[in-house]
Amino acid sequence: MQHVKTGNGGNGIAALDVSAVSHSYGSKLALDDVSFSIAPASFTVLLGLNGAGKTTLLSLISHLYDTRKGAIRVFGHDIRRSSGEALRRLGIVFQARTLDLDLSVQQNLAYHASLHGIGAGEARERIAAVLDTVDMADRLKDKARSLSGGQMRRIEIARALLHQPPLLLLDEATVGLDIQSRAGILATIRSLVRTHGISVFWATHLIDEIEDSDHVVILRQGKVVADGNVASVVKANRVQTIRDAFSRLNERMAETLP
């Protein structure tokens, strides 16, 4: 079995450091003084209801939007001042499907490899490795439109791994998938943390995608209302489960609204 490699993350530096980040759409404040950091080779869940600001935050981290207030660093590289170095260390899977349905799996991945300056020979090796990693090696020649939703998502994950990033961002990666496909995607991503040392930042609104060993950042109306491991978040809210903690935090925020 071939193995996907990852780039050099950076000698103990935080995989992702978000410091005092705020962002507005006109007069609407979408993120309000957001700060947290995640460790290398860890699985961190960004948990929030729809509209909490998760996609805005991931868009800032991936430099789709410019960060005007605060700072974002990927393995020590500032996303504004050293965007090339920061983005080379990022693999991104967006919520919306982004494969070209008229191309084969191989063509989709080869095109992405060329955008990263990966030569044809090396691209073939990397494509074989990442498809093996996501259990899709047998679909190399298939058109993307012939794949199920879960299979498309696996190909998008493979594509995000092609340039060997040490940090993977996923925005609602299981949305619209059945229970079995969701579980399979999560298992694949978690295995990347264990076996390849990749750091994962997993944005979701689904409580059941969290495990007790995860780091959790809870976002509510653009504010970080909890940040820590599951046990510490549960304890701080004097409840029994992360589901109860999430409910309590959302209730408290609702009570403070005018």
Second form
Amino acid sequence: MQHVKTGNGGNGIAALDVSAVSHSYGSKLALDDVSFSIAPASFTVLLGLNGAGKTTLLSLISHLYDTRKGAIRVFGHDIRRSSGEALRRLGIVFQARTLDLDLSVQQNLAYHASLHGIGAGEARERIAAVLDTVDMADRLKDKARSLSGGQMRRIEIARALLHQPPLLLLDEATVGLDIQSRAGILATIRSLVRTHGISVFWATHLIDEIEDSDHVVILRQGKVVADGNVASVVKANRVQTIRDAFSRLNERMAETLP
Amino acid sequence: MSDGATQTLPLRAPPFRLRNYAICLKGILIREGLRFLNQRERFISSLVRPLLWLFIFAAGFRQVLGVSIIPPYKTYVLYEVYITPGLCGMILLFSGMQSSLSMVYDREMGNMRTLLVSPFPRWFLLVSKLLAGVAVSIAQVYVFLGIAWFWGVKPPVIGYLLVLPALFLSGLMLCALGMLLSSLIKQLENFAGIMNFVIFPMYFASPALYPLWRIQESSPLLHKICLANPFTYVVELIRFACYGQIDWVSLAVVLGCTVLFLGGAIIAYDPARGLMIRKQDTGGNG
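Having seen the form predicted on its own, I'd like the form predicted in complex with its partner chain now, please.
Let us now look at the entire complex, which starts with that chain.
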């Protein structure tokens, strides 16, 4: 693995610390000794082809699966030992659509607020604020079913922000969206990092979503094959662009496979 | 984009209090209620099914199936009166399985994940979901009992109140069973098997439609199966409660089964010990 820079920002608690995590489905090893950490107020891209283990890793971080080997800490809270405290600090946007289509936007968000113990009055204020953040304030009363794919994704991002988490996980959040919607959602998320100091962990297989200032973790067949900022990953692979580095890392890995 | 969301949770936030738990429970109850109200077909079919049995089946079989005087009845009763507690149980049974179906659907559609990543303890979330399902079931039973009243099924007025704890406990047991089953079902399509292998056998191998002594007369083996069926005790618990009595054996069995099924469901949905991990339900392709 190319471990160019840890990305934990020096001193202070890492927003997310993944340490020696492995996970199997039966005999199939999905994640193999994965370690990295991400700094507060940073945009980290988890890059990998389909089947690389991105969703499995995010399922472990969000405690949908149990971390049997290794440890995961969210702002210092171990996901196994203090899962509640860790989950309070996590906002999650899943790859699959998770809005209740029969409920309105307001009802969907109010339900999420209640799942985080937020009372009705405070929830109303927060719902207005987060919908404003994702430019969807005018769709409050609309049924989720009536929204486009991009709009649903914005509502899911608003929902993930509702309990004010300092760390946001997004699993292939732009999959299935048109170019304009993709760009809009990415811009919204990046501005959250800049303006509100939120840490973002962005899982994708789309290399054009990466910017030069990003921290990149590249996953290949369950292993971390690169971890660092874009410039250092590019330099370590002696190529010109992150796209070339990603291709080279995937080729190298393929060569080492039996 | 505006600067609407301005804060993030501090590193050391106060722990959840009882009030927060109550808010969470209320939210889950409201959501389940809204879903039920939004699915009018589900509400109508949940009523039509027992009403068909009451209006058509019971009327047809009234003359064929004689019911002798057995507790809690102190006199001969119409067949419609006899099968009403079983039909209440049927509503709870279908509703419990329906909530299990909705959990499988939620899991396939991804909605279940939003519940499971809540910071509240997993057991609390599942119990809350269970209570929401039970509340919806009980509302259906009371609407059915209201309609049955006009059909001449008139237990003592106090019975309508006294049956509530029996309905609650029975609903809890059947919803917990549904929840446990939902953890074992990988795909929505597999749910059809539940109809054939759980709902119908449980319903027919019980005193819902005919007294156990009649079953014993025709088949001692079937009688033993009925005695091993937890739904038998649901029906009897409701039947006795309608007449202000407690059938202690039924109460004990229903309580015991509730604990067993609920415990099983909580373990099954526990990421550390449960069955979910075996399903590779990652919901993504990454």
